[in-house]
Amino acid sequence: MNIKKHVKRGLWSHLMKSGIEMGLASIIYEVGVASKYVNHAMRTGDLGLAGTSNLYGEDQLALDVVADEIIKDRLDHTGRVSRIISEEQSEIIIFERKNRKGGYSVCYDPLDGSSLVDVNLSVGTIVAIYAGDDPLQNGRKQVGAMYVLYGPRTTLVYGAGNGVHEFTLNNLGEYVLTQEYIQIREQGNIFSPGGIRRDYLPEHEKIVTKFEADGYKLRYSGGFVPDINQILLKGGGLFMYPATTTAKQGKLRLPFELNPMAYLVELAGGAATDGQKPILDLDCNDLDQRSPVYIGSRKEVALAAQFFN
(Lines of atoms letter the chains of each structure in order from A and count residues from 1; the text may use other names and numbers.)
(Lines give C-alpha, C1' and ligand atoms only; values in the text may rest on other atoms or scores of the structure.)
Protein backbone atom coordinates (compact mmCIF):
# COMPACT_ATOMS: atom_id res chain seq x y z
CA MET A 1 0.00 0.00 0.00
CA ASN A 2 1.26 3.45 -0.90
CA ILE A 3 0.51 5.35 2.32
CA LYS A 4 1.40 8.72 0.79
CA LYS A 5 -1.74 8.62 -1.34
CA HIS A 6 -3.81 8.73 1.86
CA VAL A 7 -1.99 11.64 3.49
CA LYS A 8 -3.70 14.99 3.06
CA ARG A 9 -1.44 17.78 1.88
CA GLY A 10 -0.50 20.38 4.48
CA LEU A 11 -0.52 24.14 3.99
CA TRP A 12 3.22 24.60 3.45
CA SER A 13 3.41 21.71 1.02
CA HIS A 14 0.50 23.15 -0.95
CA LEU A 15 2.11 26.59 -1.08
CA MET A 16 5.38 25.12 -2.37
CA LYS A 17 3.74 22.88 -4.97
CA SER A 18 1.67 25.84 -6.17
CA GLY A 19 4.87 27.69 -7.04
CA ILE A 20 4.11 30.71 -4.87
CA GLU A 21 7.05 33.06 -4.27
CA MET A 22 8.82 32.16 -1.03
CA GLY A 23 8.21 35.47 0.74
CA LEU A 24 4.51 35.45 -0.05
CA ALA A 25 4.24 31.79 0.95
CA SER A 26 5.97 32.57 4.26
CA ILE A 27 3.44 35.30 5.05
CA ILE A 28 0.46 33.06 4.33
CA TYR A 29 1.98 30.23 6.36
CA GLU A 30 2.85 32.44 9.34
CA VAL A 31 -0.66 33.88 9.47
CA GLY A 32 -1.78 30.27 9.65
CA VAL A 33 0.57 29.71 12.59
CA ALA A 34 -0.71 32.86 14.29
CA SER A 35 -4.30 31.72 13.84
CA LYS A 36 -3.63 28.60 15.93
CA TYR A 37 -2.65 30.82 18.86
CA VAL A 38 -5.63 33.10 18.26
CA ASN A 39 -7.86 30.03 18.17
CA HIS A 40 -6.46 28.87 21.52
CA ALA A 41 -6.78 32.34 23.08
CA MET A 42 -10.37 32.62 21.94
CA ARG A 43 -11.30 29.31 23.57
CA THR A 44 -9.42 29.85 26.82
CA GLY A 45 -8.79 33.59 27.27
CA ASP A 46 -10.38 36.72 28.66
CA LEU A 47 -13.45 37.91 26.75
CA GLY A 48 -13.75 41.19 28.67
CA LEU A 49 -12.77 44.73 27.69
CA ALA A 50 -9.12 45.64 27.40
CA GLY A 51 -9.69 49.20 28.68
CA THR A 52 -8.54 50.68 25.38
CA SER A 53 -10.16 51.76 22.09
CA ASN A 54 -9.11 51.43 18.46
CA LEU A 55 -8.74 54.26 15.95
CA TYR A 56 -12.53 54.27 15.38
CA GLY A 57 -13.27 54.91 19.06
CA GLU A 58 -14.61 51.39 19.56
CA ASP A 59 -13.89 49.67 22.88
CA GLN A 60 -11.37 46.90 22.32
CA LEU A 61 -11.93 43.46 23.77
CA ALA A 62 -8.96 41.85 25.48
CA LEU A 63 -9.18 39.21 22.76
CA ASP A 64 -8.89 41.83 19.99
CA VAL A 65 -5.65 43.11 21.50
CA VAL A 66 -4.22 39.61 21.97
CA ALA A 67 -5.10 38.55 18.43
CA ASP A 68 -3.57 41.73 17.02
CA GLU A 69 -0.30 41.21 18.89
CA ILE A 70 -0.06 37.55 17.88
CA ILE A 71 -0.51 38.27 14.18
CA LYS A 72 1.76 41.32 14.24
CA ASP A 73 4.56 39.30 15.86
CA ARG A 74 4.25 36.44 13.35
CA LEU A 75 4.31 38.88 10.41
CA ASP A 76 7.42 40.51 11.86
CA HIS A 77 8.92 37.04 12.31
CA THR A 78 8.74 36.35 8.55
CA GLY A 79 11.37 39.00 7.83
CA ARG A 80 9.46 39.60 4.59
CA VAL A 81 7.05 42.35 5.67
CA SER A 82 8.02 46.03 5.76
CA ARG A 83 4.74 47.67 6.76
CA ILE A 84 1.41 46.60 8.20
CA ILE A 85 -1.89 48.18 9.06
CA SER A 86 -4.29 46.56 11.49
CA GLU A 87 -7.87 47.47 12.26
CA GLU A 88 -6.79 47.65 15.90
CA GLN A 89 -3.99 50.18 15.31
CA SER A 90 -4.23 53.92 14.68
CA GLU A 91 -1.34 54.18 12.22
CA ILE A 92 0.85 52.25 9.80
CA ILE A 93 3.41 50.09 11.63
CA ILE A 94 6.88 49.97 10.09
CA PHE A 95 9.14 46.97 10.62
CA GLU A 96 12.83 47.76 10.46
CA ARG A 97 14.46 46.50 7.27
CA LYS A 98 17.66 45.15 8.86
CA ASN A 99 18.20 41.55 7.73
CA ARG A 100 14.86 41.61 5.91
CA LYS A 101 14.34 39.97 2.56
CA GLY A 102 11.33 42.31 2.43
CA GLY A 103 9.05 43.35 -0.33
CA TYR A 104 5.55 42.99 1.16
CA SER A 105 3.01 44.99 3.13
CA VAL A 106 -0.04 43.60 4.88
CA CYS A 107 -3.49 44.85 5.92
CA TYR A 108 -5.42 42.73 8.39
CA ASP A 109 -8.39 42.56 10.70
CA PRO A 110 -7.17 40.31 13.52
CA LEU A 111 -10.59 39.26 14.76
CA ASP A 112 -13.47 40.41 12.60
CA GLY A 113 -16.78 40.05 14.45
CA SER A 114 -15.13 39.68 17.86
CA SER A 115 -18.27 40.96 19.62
CA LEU A 116 -19.89 37.64 18.65
CA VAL A 117 -17.37 35.50 20.57
CA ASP A 118 -19.10 35.75 23.94
CA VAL A 119 -22.30 34.33 22.42
CA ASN A 120 -20.32 31.55 20.72
CA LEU A 121 -20.85 32.59 17.09
CA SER A 122 -18.24 32.25 14.37
CA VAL A 123 -15.66 35.00 13.80
CA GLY A 124 -12.57 35.32 11.63
CA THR A 125 -9.24 36.83 10.70
CA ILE A 126 -8.95 38.63 7.33
CA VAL A 127 -5.66 39.45 5.56
CA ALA A 128 -4.68 41.33 2.38
CA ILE A 129 -1.11 41.12 1.03
CA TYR A 130 0.59 43.59 -1.33
CA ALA A 131 3.99 43.75 -2.96
CA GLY A 132 6.04 46.78 -1.91
CA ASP A 133 5.99 49.13 1.05
CA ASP A 134 2.52 50.64 0.66
CA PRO A 135 -0.32 48.82 2.46
CA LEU A 136 -2.92 51.29 1.14
CA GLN A 137 -2.83 50.26 -2.49
CA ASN A 138 -5.66 49.73 -4.92
CA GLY A 139 -7.19 46.32 -4.18
CA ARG A 140 -6.50 45.13 -7.71
CA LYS A 141 -2.79 45.13 -6.80
CA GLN A 142 -3.09 42.46 -4.12
CA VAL A 143 -0.78 39.50 -4.63
CA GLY A 144 -2.62 37.36 -2.12
CA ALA A 145 -5.42 37.32 0.43
CA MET A 146 -6.74 34.93 3.05
CA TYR A 147 -9.09 34.47 5.95
CA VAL A 148 -9.36 32.13 8.89
CA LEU A 149 -12.78 31.13 10.19
CA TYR A 150 -13.03 30.15 13.85
CA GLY A 151 -16.22 28.10 14.01
CA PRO A 152 -17.19 24.51 14.83
CA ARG A 153 -14.13 23.79 12.68
CA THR A 154 -11.21 26.15 12.24
CA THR A 155 -10.58 26.62 8.54
CA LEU A 156 -8.16 28.68 6.47
CA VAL A 157 -8.89 29.89 2.95
CA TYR A 158 -6.22 31.51 0.80
CA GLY A 159 -5.69 32.66 -2.75
CA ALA A 160 -2.54 33.97 -4.39
CA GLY A 161 -3.37 34.14 -8.07
CA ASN A 162 -3.61 30.36 -8.37
CA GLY A 163 -7.16 29.67 -7.25
CA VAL A 164 -8.89 29.65 -3.88
CA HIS A 165 -8.15 26.77 -1.51
CA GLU A 166 -9.53 25.64 1.86
CA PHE A 167 -7.65 23.97 4.72
CA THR A 168 -8.94 22.57 8.00
CA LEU A 169 -7.08 22.58 11.32
CA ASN A 170 -6.85 18.97 12.48
CA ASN A 171 -6.40 17.47 15.95
CA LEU A 172 -2.61 17.51 15.51
CA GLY A 173 -2.65 21.28 15.04
CA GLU A 174 -1.93 21.12 11.31
CA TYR A 175 -3.81 22.76 8.45
CA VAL A 176 -4.62 20.07 5.90
CA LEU A 177 -6.14 20.55 2.46
CA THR A 178 -9.93 20.25 2.34
CA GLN A 179 -10.62 21.41 -1.21
CA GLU A 180 -8.82 23.16 -4.04
CA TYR A 181 -9.90 25.60 -6.73
CA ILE A 182 -13.18 26.62 -5.12
CA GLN A 183 -15.59 28.09 -7.66
CA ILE A 184 -18.65 30.30 -7.25
CA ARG A 185 -21.51 29.56 -9.61
CA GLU A 186 -22.78 32.35 -11.84
CA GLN A 187 -26.07 32.28 -9.92
CA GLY A 188 -26.85 31.20 -6.35
CA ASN A 189 -29.97 30.93 -4.21
CA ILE A 190 -29.06 32.61 -0.89
CA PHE A 191 -28.66 36.23 0.16
CA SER A 192 -27.21 37.84 3.27
CA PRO A 193 -28.52 41.39 3.79
CA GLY A 194 -26.69 43.45 6.41
CA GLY A 195 -27.82 46.69 7.96
CA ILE A 196 -31.03 47.84 9.65
CA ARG A 197 -33.94 47.72 7.24
CA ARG A 198 -35.53 50.96 8.42
CA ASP A 199 -32.29 52.72 7.32
CA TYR A 200 -32.21 51.25 3.80
CA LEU A 201 -32.04 53.59 0.84
CA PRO A 202 -34.84 53.13 -1.75
CA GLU A 203 -32.52 51.42 -4.25
CA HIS A 204 -31.39 48.86 -1.73
CA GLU A 205 -34.91 48.23 -0.46
CA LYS A 206 -35.86 47.32 -4.05
CA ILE A 207 -32.93 44.89 -4.26
CA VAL A 208 -33.98 43.08 -1.09
CA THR A 209 -37.60 42.97 -2.20
CA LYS A 210 -36.53 41.50 -5.55
CA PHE A 211 -34.55 38.67 -3.96
CA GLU A 212 -37.36 37.92 -1.54
CA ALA A 213 -39.88 37.77 -4.39
CA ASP A 214 -37.58 35.46 -6.36
CA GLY A 215 -37.45 32.99 -3.46
CA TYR A 216 -33.86 33.48 -2.33
CA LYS A 217 -33.12 32.03 1.10
CA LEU A 218 -32.05 34.57 3.72
CA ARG A 219 -28.83 33.46 5.44
CA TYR A 220 -27.22 36.14 7.60
CA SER A 221 -25.06 35.38 10.65
CA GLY A 222 -24.01 38.93 11.55
CA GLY A 223 -20.38 38.03 10.77
CA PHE A 224 -18.67 38.98 7.50
CA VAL A 225 -16.25 36.04 7.44
CA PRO A 226 -18.79 33.25 8.02
CA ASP A 227 -21.22 34.78 5.53
CA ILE A 228 -18.59 35.06 2.78
CA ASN A 229 -17.35 31.59 3.65
CA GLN A 230 -20.89 30.26 3.21
CA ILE A 231 -21.18 31.79 -0.26
CA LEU A 232 -17.79 30.40 -1.30
CA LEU A 233 -18.36 26.89 0.00
CA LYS A 234 -22.03 26.65 -0.97
CA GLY A 235 -20.95 27.77 -4.43
CA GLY A 236 -23.04 30.89 -4.82
CA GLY A 237 -25.22 33.64 -3.40
CA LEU A 238 -24.93 37.29 -2.46
CA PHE A 239 -23.70 39.16 0.61
CA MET A 240 -24.59 42.84 0.82
CA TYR A 241 -23.95 45.61 3.28
CA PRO A 242 -25.34 48.79 1.74
CA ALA A 243 -25.02 52.49 2.17
CA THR A 244 -27.80 53.56 4.54
CA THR A 245 -29.43 56.77 5.71
CA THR A 246 -27.18 56.67 8.80
CA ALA A 247 -23.98 55.41 7.10
CA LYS A 248 -23.64 56.92 3.63
CA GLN A 249 -20.41 55.00 2.94
CA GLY A 250 -21.60 51.73 4.40
CA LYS A 251 -20.05 49.97 7.38
CA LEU A 252 -17.31 47.64 6.13
CA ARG A 253 -13.75 48.91 5.73
CA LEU A 254 -12.01 48.74 2.37
CA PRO A 255 -8.41 47.90 3.38
CA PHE A 256 -9.12 45.29 6.07
CA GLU A 257 -12.34 43.61 4.97
CA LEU A 258 -13.60 44.40 1.48
CA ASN A 259 -10.41 44.29 -0.60
CA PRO A 260 -9.22 40.86 0.59
CA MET A 261 -12.67 39.30 0.35
CA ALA A 262 -13.29 40.82 -3.09
CA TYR A 263 -9.94 39.44 -4.24
CA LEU A 264 -10.83 35.92 -3.12
CA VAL A 265 -14.36 36.04 -4.50
CA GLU A 266 -13.20 37.31 -7.91
CA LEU A 267 -10.47 34.66 -7.97
CA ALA A 268 -13.18 32.04 -7.40
CA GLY A 269 -15.22 33.37 -10.32
CA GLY A 270 -17.51 35.77 -8.47
CA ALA A 271 -17.77 39.55 -8.38
CA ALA A 272 -17.88 42.45 -5.91
CA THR A 273 -19.16 45.99 -6.41
CA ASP A 274 -20.09 49.08 -4.41
CA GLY A 275 -23.17 49.32 -6.64
CA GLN A 276 -21.38 51.22 -9.39
CA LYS A 277 -17.71 50.20 -9.48
CA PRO A 278 -15.91 46.93 -8.74
CA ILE A 279 -14.58 46.97 -5.17
CA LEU A 280 -11.06 46.15 -6.40
CA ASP A 281 -11.05 49.26 -8.61
CA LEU A 282 -11.66 51.65 -5.71
CA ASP A 283 -8.61 53.68 -4.69
CA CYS A 284 -7.72 53.13 -1.04
CA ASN A 285 -6.54 56.32 0.62
CA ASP A 286 -7.31 55.94 4.32
CA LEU A 287 -7.28 53.33 7.09
CA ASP A 288 -10.92 54.09 7.86
CA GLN A 289 -12.16 54.12 4.25
CA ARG A 290 -15.49 52.35 3.93
CA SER A 291 -17.74 51.29 1.11
CA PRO A 292 -21.10 49.68 0.43
CA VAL A 293 -20.66 46.16 -0.93
CA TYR A 294 -22.52 43.61 -3.04
CA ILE A 295 -20.38 40.48 -3.30
CA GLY A 296 -20.90 36.92 -4.49
CA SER A 297 -22.26 35.30 -7.66
CA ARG A 298 -21.88 37.36 -10.81
CA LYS A 299 -25.56 37.31 -11.76
CA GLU A 300 -26.73 38.55 -8.35
CA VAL A 301 -24.03 41.24 -8.20
CA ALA A 302 -24.98 42.49 -11.68
CA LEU A 303 -28.67 42.48 -10.74
CA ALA A 304 -27.99 44.55 -7.61
CA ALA A 305 -25.89 47.03 -9.60
CA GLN A 306 -28.78 47.61 -12.05
CA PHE A 307 -30.73 49.38 -9.31
CA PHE A 308 -27.98 52.03 -9.02
CA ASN A 309 -27.52 52.69 -12.72
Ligand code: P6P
Second form
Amino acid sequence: MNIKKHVKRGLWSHLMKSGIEMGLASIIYEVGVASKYVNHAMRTGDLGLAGTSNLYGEDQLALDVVADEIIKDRLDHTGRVSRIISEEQSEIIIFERKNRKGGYSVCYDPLDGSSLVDVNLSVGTIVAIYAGDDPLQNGRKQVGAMYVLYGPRTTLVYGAGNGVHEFTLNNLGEYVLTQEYIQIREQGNIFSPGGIRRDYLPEHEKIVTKFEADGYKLRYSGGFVPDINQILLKGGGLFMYPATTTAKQGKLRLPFELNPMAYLVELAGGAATDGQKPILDLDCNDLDQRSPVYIGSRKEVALAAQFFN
Ligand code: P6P
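What does the same protein look like in the form predicted in complex with the named molecule, given that the last one was the form predicted on its own?
Below is the whole assembly, all chains and molecules, this chain first.
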Protein backbone atom coordinates (compact mmCIF):
# COMPACT_ATOMS: atom_id res chain seq x y z
CA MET A 1 0.00 0.00 0.00
CA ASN A 2 1.35 3.44 -0.88
CA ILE A 3 1.18 5.00 2.60
CA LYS A 4 2.15 8.42 1.19
CA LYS A 5 -1.25 9.04 -0.37
CA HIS A 6 -2.92 8.40 3.00
CA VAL A 7 -0.59 10.63 5.04
CA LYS A 8 -1.62 14.23 4.42
CA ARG A 9 0.77 17.10 4.96
CA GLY A 10 0.70 18.45 8.51
CA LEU A 11 0.71 22.11 9.53
CA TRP A 12 4.36 22.25 10.64
CA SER A 13 5.58 20.53 7.47
CA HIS A 14 3.55 22.99 5.36
CA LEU A 15 4.93 25.95 7.29
CA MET A 16 8.50 24.72 6.86
CA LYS A 17 8.04 24.15 3.12
CA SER A 18 6.45 27.61 2.74
CA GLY A 19 9.81 29.22 3.55
CA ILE A 20 8.38 31.75 6.01
CA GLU A 21 10.62 32.95 8.83
CA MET A 22 10.90 30.42 11.68
CA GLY A 23 9.51 32.81 14.32
CA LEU A 24 6.40 33.52 12.25
CA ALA A 25 5.96 29.81 11.55
CA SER A 26 6.21 29.02 15.27
CA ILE A 27 3.54 31.61 16.11
CA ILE A 28 1.10 30.14 13.59
CA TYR A 29 1.91 26.62 14.78
CA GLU A 30 1.54 27.50 18.48
CA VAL A 31 -1.85 29.12 17.89
CA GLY A 32 -2.75 25.78 16.32
CA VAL A 33 -1.58 24.00 19.47
CA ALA A 34 -3.59 26.42 21.65
CA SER A 35 -6.69 25.87 19.53
CA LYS A 36 -6.69 22.17 20.39
CA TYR A 37 -6.98 23.05 24.10
CA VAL A 38 -9.64 25.67 23.36
CA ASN A 39 -11.49 23.07 21.29
CA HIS A 40 -11.35 20.62 24.17
CA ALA A 41 -12.46 23.19 26.78
CA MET A 42 -15.39 24.22 24.58
CA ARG A 43 -16.64 20.68 24.09
CA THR A 44 -16.17 19.59 27.71
CA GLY A 45 -15.92 22.63 30.00
CA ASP A 46 -18.20 24.86 32.06
CA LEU A 47 -19.86 27.54 29.95
CA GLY A 48 -20.76 29.73 32.85
CA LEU A 49 -19.95 33.42 33.31
CA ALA A 50 -16.48 34.30 34.58
CA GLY A 51 -17.79 37.11 36.77
CA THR A 52 -15.61 39.63 34.91
CA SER A 53 -16.18 41.95 31.97
CA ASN A 54 -13.96 43.03 29.08
CA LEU A 55 -13.02 46.47 27.74
CA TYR A 56 -16.41 46.69 26.05
CA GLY A 57 -18.33 46.02 29.25
CA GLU A 58 -19.35 42.61 27.93
CA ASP A 59 -19.67 39.81 30.51
CA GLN A 60 -16.79 37.38 29.95
CA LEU A 61 -17.72 33.73 29.68
CA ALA A 62 -15.43 31.36 31.55
CA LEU A 63 -14.62 30.02 28.09
CA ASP A 64 -13.54 33.48 26.83
CA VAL A 65 -11.12 33.80 29.73
CA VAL A 66 -9.83 30.23 29.37
CA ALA A 67 -9.30 30.63 25.62
CA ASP A 68 -7.51 33.93 26.14
CA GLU A 69 -5.18 32.46 28.77
CA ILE A 70 -4.35 29.42 26.64
CA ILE A 71 -3.49 31.47 23.55
CA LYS A 72 -1.53 34.07 25.55
CA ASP A 73 0.51 31.29 27.16
CA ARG A 74 1.35 29.62 23.85
CA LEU A 75 2.32 32.94 22.24
CA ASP A 76 4.63 33.64 25.19
CA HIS A 77 6.04 30.11 24.84
CA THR A 78 7.25 30.86 21.31
CA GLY A 79 9.75 33.34 22.73
CA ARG A 80 9.22 35.38 19.56
CA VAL A 81 6.24 37.55 20.55
CA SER A 82 6.90 40.82 22.36
CA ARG A 83 3.46 42.48 22.50
CA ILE A 84 -0.13 41.30 22.17
CA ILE A 85 -3.59 42.81 21.94
CA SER A 86 -6.46 40.54 22.94
CA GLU A 87 -10.19 41.21 22.71
CA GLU A 88 -10.36 40.01 26.29
CA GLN A 89 -7.69 42.38 27.64
CA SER A 90 -8.12 46.12 28.26
CA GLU A 91 -4.54 47.09 27.34
CA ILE A 92 -1.54 46.02 25.28
CA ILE A 93 0.30 43.17 27.04
CA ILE A 94 4.11 43.22 26.93
CA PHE A 95 6.08 39.99 27.29
CA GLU A 96 9.47 40.63 28.87
CA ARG A 97 12.03 40.10 26.18
CA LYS A 98 13.81 36.81 26.82
CA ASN A 99 16.60 37.41 24.28
CA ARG A 100 13.85 37.69 21.68
CA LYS A 101 15.44 38.52 18.38
CA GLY A 102 13.21 39.86 15.64
CA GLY A 103 10.08 39.93 17.74
CA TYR A 104 6.52 39.89 16.51
CA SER A 105 3.33 41.50 17.77
CA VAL A 106 0.00 39.69 17.70
CA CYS A 107 -3.62 40.89 17.84
CA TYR A 108 -6.18 38.19 18.50
CA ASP A 109 -9.78 37.52 19.38
CA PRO A 110 -9.54 34.27 21.35
CA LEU A 111 -13.15 33.22 20.88
CA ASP A 112 -15.12 35.46 18.56
CA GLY A 113 -18.88 34.97 18.95
CA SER A 114 -18.38 32.95 22.13
CA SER A 115 -21.99 33.48 23.26
CA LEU A 116 -22.99 31.21 20.35
CA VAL A 117 -21.29 28.21 21.99
CA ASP A 118 -24.14 27.58 24.42
CA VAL A 119 -26.57 27.28 21.52
CA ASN A 120 -24.12 24.98 19.72
CA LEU A 121 -23.33 27.32 16.82
CA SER A 122 -19.86 27.72 15.32
CA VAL A 123 -17.31 30.20 16.73
CA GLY A 124 -13.70 31.05 16.01
CA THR A 125 -10.27 32.37 16.98
CA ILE A 126 -8.91 35.22 14.82
CA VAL A 127 -5.22 36.27 14.73
CA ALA A 128 -3.24 39.08 13.07
CA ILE A 129 0.59 39.00 13.13
CA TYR A 130 2.98 41.94 12.68
CA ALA A 131 6.78 42.16 12.67
CA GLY A 132 8.20 44.33 15.42
CA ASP A 133 7.01 45.62 18.76
CA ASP A 134 3.87 47.51 17.72
CA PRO A 135 0.55 45.61 17.52
CA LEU A 136 -1.34 48.78 16.51
CA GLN A 137 -0.13 48.95 12.93
CA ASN A 138 -1.88 49.57 9.64
CA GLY A 139 -3.40 46.27 8.45
CA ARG A 140 -1.34 46.35 5.24
CA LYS A 141 1.74 45.75 7.45
CA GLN A 142 0.59 42.28 8.57
CA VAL A 143 3.08 39.50 7.82
CA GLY A 144 0.50 36.79 8.45
CA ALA A 145 -3.04 36.10 9.69
CA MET A 146 -5.11 33.08 10.58
CA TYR A 147 -8.34 31.84 12.05
CA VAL A 148 -9.54 28.64 13.67
CA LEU A 149 -13.17 27.65 13.12
CA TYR A 150 -14.71 25.45 15.83
CA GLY A 151 -17.64 23.88 14.00
CA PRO A 152 -18.73 20.35 13.07
CA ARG A 153 -15.06 20.09 12.08
CA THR A 154 -12.27 22.14 13.60
CA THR A 155 -10.35 23.86 10.81
CA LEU A 156 -7.39 26.23 10.75
CA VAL A 157 -6.86 28.69 7.88
CA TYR A 158 -3.62 30.68 7.56
CA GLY A 159 -1.95 33.01 5.10
CA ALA A 160 1.59 34.47 5.28
CA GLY A 161 2.10 36.14 1.93
CA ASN A 162 1.96 33.04 -0.27
CA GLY A 163 -1.59 31.74 -0.55
CA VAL A 164 -4.35 30.90 1.92
CA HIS A 165 -4.45 27.31 3.14
CA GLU A 166 -6.91 25.23 5.21
CA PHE A 167 -6.06 22.45 7.65
CA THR A 168 -8.50 20.12 9.41
CA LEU A 169 -8.00 18.67 12.89
CA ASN A 170 -8.08 14.87 12.65
CA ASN A 171 -8.81 12.25 15.31
CA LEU A 172 -5.10 11.99 16.07
CA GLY A 173 -5.04 15.67 17.07
CA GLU A 174 -3.08 16.71 13.95
CA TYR A 175 -3.94 19.59 11.62
CA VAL A 176 -3.71 18.10 8.13
CA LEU A 177 -3.81 20.06 4.87
CA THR A 178 -7.28 19.99 3.27
CA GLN A 179 -7.22 22.97 0.89
CA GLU A 180 -4.25 24.87 -0.57
CA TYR A 181 -4.10 28.26 -2.34
CA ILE A 182 -7.78 29.02 -1.71
CA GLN A 183 -9.26 31.56 -4.15
CA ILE A 184 -12.50 33.53 -3.65
CA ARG A 185 -14.66 33.68 -6.78
CA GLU A 186 -14.97 37.07 -8.54
CA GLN A 187 -18.74 36.90 -7.86
CA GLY A 188 -20.80 34.88 -5.39
CA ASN A 189 -24.45 34.28 -4.54
CA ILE A 190 -24.78 34.79 -0.77
CA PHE A 191 -24.84 37.92 1.38
CA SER A 192 -24.71 38.66 5.12
CA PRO A 193 -26.46 41.98 5.89
CA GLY A 194 -25.32 42.54 9.52
CA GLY A 195 -26.91 44.86 12.07
CA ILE A 196 -30.62 45.50 12.62
CA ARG A 197 -32.67 46.74 9.66
CA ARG A 198 -34.47 49.51 11.57
CA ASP A 199 -31.03 51.02 12.37
CA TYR A 200 -29.73 51.01 8.78
CA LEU A 201 -28.49 54.22 7.21
CA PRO A 202 -29.95 54.95 3.74
CA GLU A 203 -26.91 53.65 1.81
CA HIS A 204 -26.89 50.28 3.57
CA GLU A 205 -30.66 49.96 3.25
CA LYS A 206 -30.29 50.34 -0.53
CA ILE A 207 -27.42 47.82 -0.67
CA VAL A 208 -29.39 45.14 1.20
CA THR A 209 -32.48 45.80 -0.94
CA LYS A 210 -30.34 45.47 -4.09
CA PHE A 211 -28.85 42.10 -3.07
CA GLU A 212 -32.30 40.78 -2.14
CA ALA A 213 -33.72 41.97 -5.48
CA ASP A 214 -30.82 40.31 -7.33
CA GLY A 215 -31.68 36.97 -5.72
CA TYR A 216 -28.69 36.59 -3.38
CA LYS A 217 -29.32 34.09 -0.58
CA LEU A 218 -29.11 35.52 2.95
CA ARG A 219 -26.55 33.69 5.10
CA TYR A 220 -25.91 35.13 8.58
CA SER A 221 -24.97 32.98 11.56
CA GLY A 222 -24.05 35.69 14.07
CA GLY A 223 -20.45 34.44 13.95
CA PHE A 224 -17.89 36.42 11.91
CA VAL A 225 -15.54 33.44 11.46
CA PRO A 226 -18.07 30.89 10.12
CA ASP A 227 -19.69 33.56 7.93
CA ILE A 228 -16.36 34.59 6.39
CA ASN A 229 -15.25 30.95 6.09
CA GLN A 230 -18.41 30.18 4.10
CA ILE A 231 -17.64 33.02 1.65
CA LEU A 232 -13.99 31.99 1.40
CA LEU A 233 -14.65 28.30 0.77
CA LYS A 234 -18.11 28.08 -0.80
CA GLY A 235 -17.87 30.26 -3.86
CA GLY A 236 -17.79 33.85 -2.69
CA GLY A 237 -20.38 36.45 -1.75
CA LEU A 238 -20.43 39.44 0.59
CA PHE A 239 -20.34 39.84 4.37
CA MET A 240 -21.38 43.22 5.75
CA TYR A 241 -21.52 44.86 9.13
CA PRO A 242 -22.51 48.48 8.48
CA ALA A 243 -22.40 51.79 10.24
CA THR A 244 -25.88 52.25 11.76
CA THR A 245 -27.86 55.02 13.45
CA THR A 246 -26.85 53.50 16.80
CA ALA A 247 -23.24 52.59 15.92
CA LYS A 248 -21.64 55.08 13.55
CA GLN A 249 -18.44 53.00 13.30
CA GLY A 250 -20.20 49.65 13.03
CA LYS A 251 -19.53 46.83 15.49
CA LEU A 252 -16.50 44.83 14.40
CA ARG A 253 -13.04 45.71 15.75
CA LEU A 254 -10.21 46.63 13.40
CA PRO A 255 -7.13 45.17 15.18
CA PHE A 256 -8.29 41.57 15.74
CA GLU A 257 -11.40 41.01 13.61
CA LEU A 258 -11.30 43.13 10.46
CA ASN A 259 -7.57 43.43 9.70
CA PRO A 260 -6.78 39.69 9.87
CA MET A 261 -9.87 38.70 7.87
CA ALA A 262 -9.24 41.45 5.31
CA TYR A 263 -5.64 40.22 4.95
CA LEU A 264 -6.77 36.63 4.28
CA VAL A 265 -9.63 37.62 1.95
CA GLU A 266 -7.39 39.91 -0.15
CA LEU A 267 -4.69 37.20 -0.27
CA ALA A 268 -7.39 34.83 -1.58
CA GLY A 269 -8.32 37.30 -4.34
CA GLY A 270 -11.21 39.07 -2.63
CA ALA A 271 -11.66 42.59 -1.26
CA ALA A 272 -12.54 44.31 2.02
CA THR A 273 -13.54 47.94 2.52
CA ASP A 274 -15.33 50.18 4.98
CA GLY A 275 -17.73 50.83 2.13
CA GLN A 276 -15.21 52.93 0.25
CA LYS A 277 -11.62 52.64 1.57
CA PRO A 278 -9.78 49.28 1.86
CA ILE A 279 -9.83 48.00 5.44
CA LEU A 280 -6.08 47.32 5.24
CA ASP A 281 -5.42 51.00 4.46
CA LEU A 282 -7.20 52.27 7.58
CA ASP A 283 -4.92 53.66 10.28
CA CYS A 284 -5.23 51.56 13.43
CA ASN A 285 -4.92 53.80 16.50
CA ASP A 286 -6.92 52.11 19.25
CA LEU A 287 -7.39 48.61 20.65
CA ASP A 288 -11.16 49.05 20.39
CA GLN A 289 -11.25 50.85 17.04
CA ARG A 290 -14.24 49.75 14.98
CA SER A 291 -15.13 50.13 11.32
CA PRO A 292 -18.04 49.33 9.02
CA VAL A 293 -17.07 46.43 6.78
CA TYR A 294 -17.94 45.09 3.30
CA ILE A 295 -15.81 41.99 2.67
CA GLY A 296 -15.84 39.12 0.18
CA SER A 297 -15.92 38.77 -3.61
CA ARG A 298 -14.48 41.74 -5.50
CA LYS A 299 -17.62 42.24 -7.64
CA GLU A 300 -19.97 42.46 -4.65
CA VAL A 301 -17.65 44.72 -2.65
CA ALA A 302 -17.44 47.07 -5.66
CA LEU A 303 -21.23 46.95 -6.10
CA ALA A 304 -21.75 48.00 -2.47
CA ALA A 305 -19.22 50.84 -2.83
CA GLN A 306 -21.34 52.40 -5.60
CA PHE A 307 -23.98 53.31 -3.00
CA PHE A 308 -21.46 55.39 -1.03
CA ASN A 309 -20.31 57.58 -3.90
P1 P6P B 1 -24.87 40.88 15.85
C2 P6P B 1 -19.92 38.28 17.50
O3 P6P B 1 -20.34 38.94 18.69
C4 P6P B 1 -19.54 39.35 16.51
O5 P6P B 1 -18.49 40.12 17.02
C6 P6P B 1 -19.15 38.72 15.19
O7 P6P B 1 -18.60 37.46 15.33
C8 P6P B 1 -20.47 38.68 14.42
O9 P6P B 1 -20.30 38.75 13.02
C10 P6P B 1 -21.22 39.90 14.96
O11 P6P B 1 -20.68 40.18 16.25
C12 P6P B 1 -22.70 39.64 15.10
O13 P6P B 1 -23.28 40.83 15.58
O14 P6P B 1 -25.11 42.34 16.17
O15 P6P B 1 -25.54 40.46 14.55
O16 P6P B 1 -25.13 39.94 16.97
